[in-house]
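Given as structure tokens, the chain that follows is alone and in the form predicted on its own.
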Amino acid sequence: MTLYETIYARRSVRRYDKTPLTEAELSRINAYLLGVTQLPGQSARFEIVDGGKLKGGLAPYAILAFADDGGNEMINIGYVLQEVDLFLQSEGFGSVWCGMASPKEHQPGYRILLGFGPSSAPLRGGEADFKRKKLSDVSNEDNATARAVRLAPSAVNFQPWKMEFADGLITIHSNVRGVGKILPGRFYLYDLGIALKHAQTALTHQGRKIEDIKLDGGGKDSFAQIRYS
């Protein structure tokens, strides 16, 4: 499957097979991870570790994300790791965002992790298999890009964003009002990056050219904006 096709099939996997991945498989995943283009001005660091090194991990392996403070680092991490999430599931592996897990030993700059591993859990059969908000609740238009973003995973499935489409421009606003203070605010910024990755993937699938990406990770009114042609 392509990454775009995987958007309509992925699921958060919490059941994994006991067979370990081979060194060749881990090397291939790491090579893909290191090849993902980060957002402008961002330089997060990523490391694959064994799940036994984690507290609260849900998978046999994990990708740890690290970044210095800078304003948009959490949007960038969500954007990068969501591409890896789609890649893993397109290749037949399971994966899951683990917002509450962490390394057993303190590691400076640690932010969040994506768990993964071999799994026989079935993929979804299509858009109807997802439990999501109505498209009209998260977008001012009904189109292929909006539908792809609607299916993006988010913390506790809040979908804390709203899409606004204009001519050659998509703005994804962080929309955390009404969801309370159940989760730390950083999770909504990761979610914004995840949604941005789905939007970019859908636009690329349609043959659109991404001209510019603008970010503002400054709080409740954060947004990610894509200009395309």
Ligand SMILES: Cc1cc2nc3c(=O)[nH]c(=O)nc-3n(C[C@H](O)[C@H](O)[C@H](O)COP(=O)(O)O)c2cc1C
The other form holds:
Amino acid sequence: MTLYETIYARRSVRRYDKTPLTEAELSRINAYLLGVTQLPGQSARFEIVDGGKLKGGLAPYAILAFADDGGNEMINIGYVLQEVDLFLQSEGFGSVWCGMASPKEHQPGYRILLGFGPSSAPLRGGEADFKRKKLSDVSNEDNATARAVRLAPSAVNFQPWKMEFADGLITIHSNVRGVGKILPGRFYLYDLGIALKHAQTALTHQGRKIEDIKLDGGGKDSFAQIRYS
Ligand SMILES: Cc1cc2nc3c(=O)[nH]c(=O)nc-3n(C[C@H](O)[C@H](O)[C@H](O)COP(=O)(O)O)c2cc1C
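Right, and the form predicted together with this ligand of this protein, after the form predicted on its own?
Up next: the whole complex, starting with the chain shown before.
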């Protein structure tokens, strides 16, 4: 299954099989993780750990994300780890974003983790299996890119995005309202990076060329913008 197809099939997996992953599986996942391109100017660090090293972990393994303060580091982590989420599920593993979990021991620069492991949880059967806002509530246009972004995972399923399409340009605005505003940890910035990954994956699938990505991760009016041809 391609990453694009996986957008229409993935789910957050919270039930895992007891069998451990093999060394070969773990090193293949690590190789994929290290190969994901980060956003321009970003240099997050990632580490695969055993779930036993975590408080509140939901899965037998996790990818911890670390970054220095710099501006758009949380958008970047969302963008990178969402590609890994899609990769894992395309390969038959389960995965789940865990904002509420953390390493038992303090680790400087730690931000968030993606849990993963072997799972027999079935994939979703398509768009109709997702609980999401109406497309017209999150986008000014109905098209394949907007539909792929609409299905992106987000913290507490808040879906804090507003997509604006113009000629060769898509801007995904953070649309943080209501309880979303009081959610700790500025999760909406990860959500923005996750949505950006879905948009880019859909555009690439359509044969579009990504010309430029512009980010503003400064606050609640943050946005990510893709210029494409
Ligand atoms: C940044 C982020 C943090 C999340 N944190 C948690 C968490 O701590 N616990 C949990 O059970 N799910 C967590 N989730 C998963 C969301 O609840 C889930 O993505 C959303 O409900 C949509 O469901 P789906 O992923 O199955 O499509 C998180 C998701 C994101 C994007």
